[in-house]
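Next up: a single chain in structure tokens, the form predicted on its own.
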Amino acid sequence: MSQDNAAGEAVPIGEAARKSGVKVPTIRYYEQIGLLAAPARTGGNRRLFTHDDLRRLAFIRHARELGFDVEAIRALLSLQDHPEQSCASADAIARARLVEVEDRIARLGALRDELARMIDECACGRVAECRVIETLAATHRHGALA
């Protein structure tokens, strides 16, 4: 950030967009949702961020590229907003993402698995053969469809 921002200059939203990595449809959208509180207007009804507003979008842009969702972060943000705070709501936050992220790991790794047994299962022949073509269909008939 510049040394300016730093020192209080607030900045429009495509700058501020700029500074922080977030589009600026997007800083709207926090705004609407109330993750980032409604910054300060110029006459013209220009939106001005300041350096607390850019801190806080870094931390939102963080916190989705980690996969938060939306509700995990409005509670972070709460916590951050309140520091005399106990870290423990901030660990269980992260914990249970933590889950999710060790679940989707386990089911891609499955994913990852099958994908290597049709391919190693497949013949080369004709589509008639096809191991591939065979677990698909098998799939869709014992799937959700059935």
Second form
2 protein chains.
Amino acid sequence: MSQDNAAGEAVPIGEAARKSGVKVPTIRYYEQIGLLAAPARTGGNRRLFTHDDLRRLAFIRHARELGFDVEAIRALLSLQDHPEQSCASADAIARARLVEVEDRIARLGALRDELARMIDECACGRVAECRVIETLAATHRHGALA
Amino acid sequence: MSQDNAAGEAVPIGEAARKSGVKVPTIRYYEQIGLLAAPARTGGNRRLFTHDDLRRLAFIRHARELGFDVEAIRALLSLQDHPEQSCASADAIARARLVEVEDRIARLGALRDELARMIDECACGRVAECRVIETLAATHRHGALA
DNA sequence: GATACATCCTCTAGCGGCTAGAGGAGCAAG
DNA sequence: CTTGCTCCTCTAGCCGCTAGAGGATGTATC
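Output block for the form predicted together with the DNA, input the form predicted on its own:
Starting with the chain above, the whole complex follows.
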């Protein structure tokens, strides 16, 4: 009836990957670096992931999508495991990440403008008069090239 | 009179690093991967960078800052070395990069909003009711977690 | 000269966060 | 029993550097 273990207790790694959106080798990698506790195994030595494991994997995936690095995720997970603590640390981690992201957006915006200008001004003739190349070659704030 | 080789012909790697804004080991790395031609050497086996080398280094640095990967830079440099060709390729490379950047900006924008909302809604009490953790744990579009 | 110190050299190994592939074992269906 | 899938472990590779060991060279001072 069920090829997809709808109500089941524990699932093998392939299904865990499908359900969590984390690829199979990545799941094993997370286990290896201790982000995910080693799951139970079958007699045949296959990993069996519980629903809790799947939730943890989804948590990790979401956090990675938000650009948190593994250390930050480790911290967030350990917070999650101690719900009686103050969540000030989680807040701080998220705030730090927000600052990073805003900074990155600002810099990418400048970058986009420069790229757009570069492309805009390129008449697409010979490389000799190509604005794209020229712009890249231009000496900048930093460069004190004689 | 000159400790900084103001009008000089060729400079050692440290000065090349200062002038181009590319770090010493990175310059050697660029040489190693063939992004920069191996420069001349002194009798004592030290690299000597010409002004041309410095311009090339600055070009590379600027392109890296704009997020071009090494392969793209290789292509751009080879275009620069053949100024009689059409610059359509340079244009295409830059356009592709612009698309990437715009995409990245859009995704970072969404991300910023999510982070901001997360932080905003967190009353900073116990982890148990922490929006930051909760948001990360929430099952998403992708997840079909039972 | 001798000495001190900065700069340079080559080489290997490591970072983060995976990803790919070899070589084999387990398991369910026909 | 064989086919074909999933799973296992292990090692090595990706990018773009960065760090460190261990040694040679260059320059300034005494």
